[in-house]
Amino acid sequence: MAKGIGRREFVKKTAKIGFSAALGGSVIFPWLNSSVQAYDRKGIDIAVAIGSDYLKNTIKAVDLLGGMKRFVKKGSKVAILPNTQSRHPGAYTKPEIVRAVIRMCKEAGAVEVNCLSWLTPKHWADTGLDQAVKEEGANLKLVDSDDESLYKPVPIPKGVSLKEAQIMKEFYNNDVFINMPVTKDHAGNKFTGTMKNLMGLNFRRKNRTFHKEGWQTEQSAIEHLDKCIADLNTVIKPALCVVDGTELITTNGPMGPGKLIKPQKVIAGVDRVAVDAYCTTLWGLDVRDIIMINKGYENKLGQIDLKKTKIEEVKV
């Protein structure tokens, strides 16, 4: 049975945040020169499906938002970005979740579903994601992480720490972008989610400039990493985010192995800031400590105050 998440729970977790501005209208950023679509928020802001069947969870979470046809139109080419960074449990997006998204996209009328990555075939094989992609009839498009000619320079007009991104050109051959991270611990800023996952589209050598010396321990270096991620997010907006919160590492991230917890949740939403703020609650982080999310809020990318969002949780 569907139920609204207890407001008192989130009041306790977010009462000290003190932020109040709401997210404005959807934007397709003109400097991207891209056809990748973005959508306004409607109805439920954060949909959460809970249970041991992760494929069914994913379908239910997207259905709560209005179904995949809200995001994927007939004839669309869809780019999806799962996290396949490490084979350790709780460190990669589950194959069942990827299967569900591909299946829903095809049912909505997508003519192509393309998994994008600059990681190696071994990363995809080790996690079982390559098999899921193949069996569901999607394309695995691996872009050479060392060939700069395969990446498009993209200026970041609002960038503070990052003035230019280098986004894989293959990304721009799609109409719709679905972001599919696993939320987990990170050695530097303590949190990986929707915003950080976009580094998977950016040229790997460019990503290395995000990491200054001391990025795991020095506050200024951690802030630089988070600011770069927030800057990157100002020029790419997913149509939809589907987050694996089923099993996640809370230590030794992002690669693991680490302490594993199993909330058994799939989280879906359009608002990256709100979704990431929700995901911090899965293992008791204080959203005020995650600079990246706060910078995303300051950049008007979304709503950080969960009291101002509509959250629906369903047991599947």
Contents of the next structure:
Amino acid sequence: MAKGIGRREFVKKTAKIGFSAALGGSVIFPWLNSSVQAYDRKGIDIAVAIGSDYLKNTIKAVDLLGGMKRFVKKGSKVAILPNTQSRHPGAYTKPEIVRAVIRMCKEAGAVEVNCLSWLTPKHWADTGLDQAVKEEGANLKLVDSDDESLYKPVPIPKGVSLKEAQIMKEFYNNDVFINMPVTKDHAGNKFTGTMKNLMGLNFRRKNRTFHKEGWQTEQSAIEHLDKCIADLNTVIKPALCVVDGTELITTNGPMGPGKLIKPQKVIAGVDRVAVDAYCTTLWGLDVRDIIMINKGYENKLGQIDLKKTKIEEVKV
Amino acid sequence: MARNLILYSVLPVFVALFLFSPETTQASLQGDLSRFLPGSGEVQGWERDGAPQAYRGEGLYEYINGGAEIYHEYGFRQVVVQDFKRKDGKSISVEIFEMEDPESAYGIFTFKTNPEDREISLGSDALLSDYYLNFWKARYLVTLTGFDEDEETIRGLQNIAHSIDTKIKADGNRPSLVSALPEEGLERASLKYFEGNLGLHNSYPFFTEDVFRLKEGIKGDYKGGYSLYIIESRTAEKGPVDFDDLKKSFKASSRYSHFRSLEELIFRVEDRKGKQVYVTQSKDKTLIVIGTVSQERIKNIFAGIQEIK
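How about the form predicted in complex with the partner chain, since we already have the form predicted on its own?
Every chain and every other molecule in the complex is listed next, the one we just looked at coming first.
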């Protein structure tokens, strides 16, 4: 396993490719993300492409935001994080969407596109994602979920419930991070989207502490889970979120099988809180009921009020 | 030598008697769940794909990752997972969950099923969805998932489920609280049985706090376009949650507005989506109707709550 990127080297690299889109910019220099926010204020916050061709939807959604070149500079290494949790329909990020993102990154000049995961090769094979990754010329980097030495302790200065994350070191070998969840139901906190997907970078045993001992289910335990996720999000900022809202389960999440709906939407945006708030509307949730998104808003990670965001929906 | 011959001829009979005695059958239910799985070819056209995977207790997290809470709330013990495949590439995944008792199995069954599902004859209750099937029997919940909605896959789901059903040699009853729901107009596939607040919250997010001090609850949808909740509190022996406290909680919550007392023991609020929520108490239960229903009809619905059998 390659060593994590050093701070000096990191700063040099981010300077080279543009601070705003750099992975982990908020970890070290939170203010570096301001240029992205300024761009968002002028343009579209949430781009939604609707249609039965999910690959085309993905390309369109990213194009609406200004194209992949806005996020991926020539020569950069890109980390992407699809959700491969279960092969049940509507429970994983579709291979077509991952294909499109890899292709766009390469066209933008990325030298490497790395799919990160601590799940097993079987998860990637069962969902068809390993084939998509291979055929598109990206790398599948599976990190042992039980080997703590492969994860880097990351303090969370603003953490309320989580004071330290343990992020896979492999993540820090990249310059840009694109978060690629499928949005779906979650039996615990009712919703999963961009913010919760970051648990896929965190050490699995650390993630277990997001859930209370003995799997308590009273409200304080669910709140603890949501607060930990919101805290984790304060130290990792995706340059871009591309969310699979094409086919998703609205019951029995996150594993399924569950009631499947097919909005046929791919949602892209920089503001993860706004993107998640938009995704709750896909199956009629009330964003006020989703603690995690509210905590994200309180942590100033983004805008929860969709009336204050510019949403562009386009049929492909 | 002769004594050994007698021993060898009699021993298998004793072993067989021991293995098939009712006590042993009951005891063996706590063992390896893979004994309920059909072998390769036992269900025509379907072969086992790989070895069964088993997860117990806390180990459920390894399998289900997030979302394990709800299974534990209902009393999860263990699960076995086995994939099946056909020569044409079709695939079915089988999960057999062992829960604490039949009530728990019934509860997680109702959690995982949908009002639109189709009732089929399997186990104690079975519901078939577009591409998956759930049934429960004794303290087991069986979930079978196809990966398309083709006729062959759906037939495979049912055939494999039938094989598992015949191997589970035990039975169990639904929770007695189910019998409190009036039968007339009840959509049976809509039933949800709760053993904790997470299950209730997934059905309808009444409160973020444990206002009802929930011990157990049941919900059914009715043809008249309303849902009826019957909730028993943990302090049932002392009576239900204080009615005035309940009123205060509804009044104080930002989820509800337009509070109105209809009678001494019935009040109404409106939720954020504009649905009417009627609340009353009967003996040791809190009764709630959600839906647009006339005031007169509400009294009839509440009066129709059955004595628990």
